[in-house]
Amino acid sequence: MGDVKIGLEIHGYLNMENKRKLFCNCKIDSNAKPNTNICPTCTSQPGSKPMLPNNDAVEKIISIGLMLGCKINNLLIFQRKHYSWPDLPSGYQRTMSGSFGMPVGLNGEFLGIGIEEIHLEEDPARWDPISGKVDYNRSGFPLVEIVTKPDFKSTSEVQTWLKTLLTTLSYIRAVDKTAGIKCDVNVSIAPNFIRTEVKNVNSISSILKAINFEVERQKKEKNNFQQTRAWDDSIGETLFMRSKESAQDYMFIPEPDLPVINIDPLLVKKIALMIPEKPSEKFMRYKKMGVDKTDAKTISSEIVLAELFEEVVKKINPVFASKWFRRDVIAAINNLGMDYDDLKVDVSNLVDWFELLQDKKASPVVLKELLPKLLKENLNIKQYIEEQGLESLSDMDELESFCKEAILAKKEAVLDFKSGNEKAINSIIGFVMAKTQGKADPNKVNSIIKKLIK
């Protein structure tokens, strides 16, 4: 892309246990009927005052700052950011940004990109410009704003960084992943680096398209100036909105209805002790165990998977476990349509499943068939295998007898195999597996059949 500077202002909805708005007790429910979760505070009725900020939101924003290597400030100071828009009933937004603002986190770094600051702020309402209707359910939702420095040089770098950021934040369940993210994108090009801000881009793919379009637009622009533009996904272009605002345009003032809030350093230390190992750190640690790069990346992409895997490898060889974990355990979870956060499997049963597999005490075919049942119903796999008589067929004479029967029954496949068609043996193996109800070891069957038909 040449000499390009790209910065991001990422907004995400905080994922909190108490599911309450930032300055009132109204519930957060994205599926509620319009204007049902509202009160005088979040609709800015005359005389209404904000409560102190939601404690869960404060702790969550501190954990985000720590996860991204920020210095945590010991004071929270909210500002009023003034602008006139139908979704803002008070005419101002309560935020920590602005001329007199003090962000929760400052001067962080994540994957080589500087984090300028991290804010906590309230979301406005939802306005439908076509009908003119406003739904105030969303008014007051707690938002995190992550502001990067203009350190990105390409869309590929932005894409990788954003995906890794979302994975990392999922480790602390910081952002509501069902709500997605909104992003303001700042783009400037050499030689003058006159910044354009593109507002409210709502997906990673749209962010990349907006950057590419803006770079090309600025290259062609003879009289470029600092401005704010909107991304139109339907036509794949940015559209002029207004000349870029300065802080003075928003008339920031300290919020008179909220006191300066002190953050106890002991609280920050407590939260820091609870911050998990980052996905990138887990990925590197798994690779040092000998785990394949693809397996390590997939398993470390979700903290639930990583935690399960780490329990399994306390007893199972990590290289062996990782291959089955990625290809079969994750596939079974996805096929069941289960959310990882809702997975309540007893890890001891999963460890037993891997032990049966590793020690060849049950056929991989049988174990793969039982895996969804184990994940969904917390099946005691060892007990079930024993009660149902599903242990691996270990009598070699009996196994050889089944293989001889298969060779007689599958004469055409035998001839095909002898003629050089390696895949033809699968038909013969399948016959044995059916006869043994899946209890035979396919690798042993393969070896015996090859010896018998040479």
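Here the structure is a predicted model, which means the values were calculated and not measured. Positions refer to the first chain, counted from 1. By rigid core we mean the largest C-alpha set that fits within 1.5 Å across both forms. Compared with the form predicted in complex with the partner chain:
Superposed on the core, the two forms differ at Ile448: its CA moves 2 Å or more between these two forms. Once the cores line up, the CA of Asn18 ends up less than 2 angstroms apart between these two forms.
With a cut-off of 2 Å and the rigid core superposed, Ser427 has a Cα displacement that reaches or exceeds the cut-off between these two forms.
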Second form
Amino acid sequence: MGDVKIGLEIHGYLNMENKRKLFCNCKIDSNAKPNTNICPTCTSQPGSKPMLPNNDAVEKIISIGLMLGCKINNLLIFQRKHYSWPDLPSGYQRTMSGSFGMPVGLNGEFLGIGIEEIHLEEDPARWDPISGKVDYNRSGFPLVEIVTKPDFKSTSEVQTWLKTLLTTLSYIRAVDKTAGIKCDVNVSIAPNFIRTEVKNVNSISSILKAINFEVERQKKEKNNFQQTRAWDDSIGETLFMRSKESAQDYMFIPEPDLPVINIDPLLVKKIALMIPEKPSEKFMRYKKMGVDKTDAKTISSEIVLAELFEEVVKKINPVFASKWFRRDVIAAINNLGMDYDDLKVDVSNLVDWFELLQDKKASPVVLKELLPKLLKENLNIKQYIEEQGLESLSDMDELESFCKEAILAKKEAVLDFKSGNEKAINSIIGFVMAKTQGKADPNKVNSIIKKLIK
Amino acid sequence: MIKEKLAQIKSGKFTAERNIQEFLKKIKQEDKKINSFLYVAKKEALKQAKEIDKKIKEKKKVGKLAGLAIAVKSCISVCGMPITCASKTLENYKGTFDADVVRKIKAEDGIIIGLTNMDEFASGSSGETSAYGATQNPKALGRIPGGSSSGSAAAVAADFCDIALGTDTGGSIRNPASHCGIIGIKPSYGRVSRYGLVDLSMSLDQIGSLCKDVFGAALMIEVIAGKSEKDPTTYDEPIKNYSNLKSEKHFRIGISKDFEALCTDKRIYKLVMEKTAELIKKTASQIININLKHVKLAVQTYYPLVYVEFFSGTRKFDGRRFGKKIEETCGEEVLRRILGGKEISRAEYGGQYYRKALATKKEIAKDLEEAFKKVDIIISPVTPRLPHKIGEKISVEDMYAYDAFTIPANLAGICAGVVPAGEIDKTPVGLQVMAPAFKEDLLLSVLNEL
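Return the form predicted in complex with the partner chain of this protein as a structure block, the form predicted on its own having already been given.
Below is the whole assembly, all chains and molecules, this chain first.
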């Protein structure tokens, strides 16, 4: 791709535990009927004032800052960013960005990419340009903006980084995954690195397309100049918006209706203690335990899985656990169509399941069959196995008599096996498994049959 | 007297309904001449008065303002009433919610009798910038009543109500109180919730009271003061029983030569000093000279702040939702402030003017803070000159200079009040008392002694 510099401004909706807007107590509900979750403040009625910023949002933004290695400022200062648009009821947006802004987090670094700043701002309303109608339900939703340094050198780097960022943010449940992200992308190429900012790119695939388009455009353009362009997804091109000279002046002033808020260093410490290990750190740790690379990657990609896995390996060998975890546990969850966040399984039951498996107390066939029930209905697996008499057949004499019966019944397979077809033994084992309703250990059966045939 | 009237209403000797009816009659007969009300809430007020009288008859508990007629400045939101800010911009706009102060007044059985005239969007010191005509000074007909709470002061002075609410950003309560010969209180910044007050300058605006006696003004502050979660600039300072006025003595009174220098009409300064001498005698107080070297910069510091914040606060009046586009419908002074504020807010000027003004604001606040280490209160004139005649052309600079003595209290966030000092040329002249932030109790007891 040549010598390219790429920077991102990523906007996401904060995932609010208390479901309240940033500066008022109105509910956050993206599915509500238009203009039902509104008040004088979020519709900016004459005389209305903002309330103090939602604590939940402040804590979330601090945790994002910490997760991305930022220095956390000790003050919260909001600015008014003025512009006139039908979706903006007060004629300004409250934000921490701007010429005299004080972002929450500064100078971070995440996977080799510098984080310029992280700040909080309010979302405008939703305006439909065709009907002219404005829905203020969204007005005042808390948004996070993450601004990177122009440290990316290729689209593939951007892609991997963004995906990891989203996984990492999902670890602290800071961003509303269902609402998606919006990006502004800045791109410049050698030798002059004249910066173009591309607005409104709303998915990872569009981001990559926009970057590629910009690099090509800038290569072709003889008199390239600093400018702002808009991404048009339908035609896959960036379109000229304005030059640097006609850049909009937002006339930032400090928000006089809000006091400067001190961030208690103790709060930051408290949040820091609750910040989980990053996915990349978990991945490395799992690998050190001897877990296979693919297994480690899959398990660390979801905080819920990682947390379950870490409980399991307190009692179970990690290498053994990881294989079954990735192939069987995750597959079972996916087959159930469950969201990881909705998983309510009691981890002790899952640990029991692994123990039964590791100690061969019950056969894998039986255990695999019971796994969905365990995950969905929180089955007490040990008790169930006992009550239903589903323990492994451990009596060698009994097993041997089943095997003898199978050898008699599967004469052809026995002959096949003897003449060198190793696979033929499977149908003999299958016979035993069927007879024992899966309770036999297939490995044991295998060795008994081999011994008997020889 | 408010205290006596309240006792009569509460005891049933006088009724809230009669109180309201008498005021309504007087307003109907005389306000054509004074032009102090923009809206008279006849139906609502009478209905509420009857309800209060019923409660009294049934011996139910009534609030602190039971049956009193309260006039509200037209920039304070009252649900369902025309909140015009005396501007054509909001000609057809009705309040969609009750301001915190209005909610509190209603909860204490105060009766909103109407909405008063004012300088358009509180931008003025004379009452003449109202889009609905100037207000007369009831105590000096032909002269301005002062502003921007012109209608509120005039309504009190003309006996159209018991107590009025005004707003004070640089003197808008104290200036008209002085010109109309009544009491006016500007509480400390953050003492009273601004939720529901249409913005002039958010970092300076404060709602306060106007009344003929100190008790009434104090009672109103007692009702409206307090922290509100809807205005995060309010403070959680304890509210005292301000209306329980105690006789106090031995004040250390600060006087500054810097104020004398700014007083263009020296007769005013002399009168204020005479009145101060009376207070000293009565309360065995002493005078201490103080140095306020930055107060001469108060007006120059104030206007960039007001312009910038007013520009920002009026961006919602873009014609899309509330009334009309402000730049196309407002008067000259409002437009001057919007355009000036826009210019100052631009990126290239933001640091040079607005932030410098903020820095000077701090210096002035520091001057006063230092002074209050040596003195309990500071006394000064309210305005440097007598109110001019309505329609008389005066320069923008002269108009702005009206507030030279009142602006410092806003910049410092302290509380201040005005009492009548006497008359010059048959025109009332007030005296200003300034007290440290959240010392409203001290302020009110001094005003009570004057």
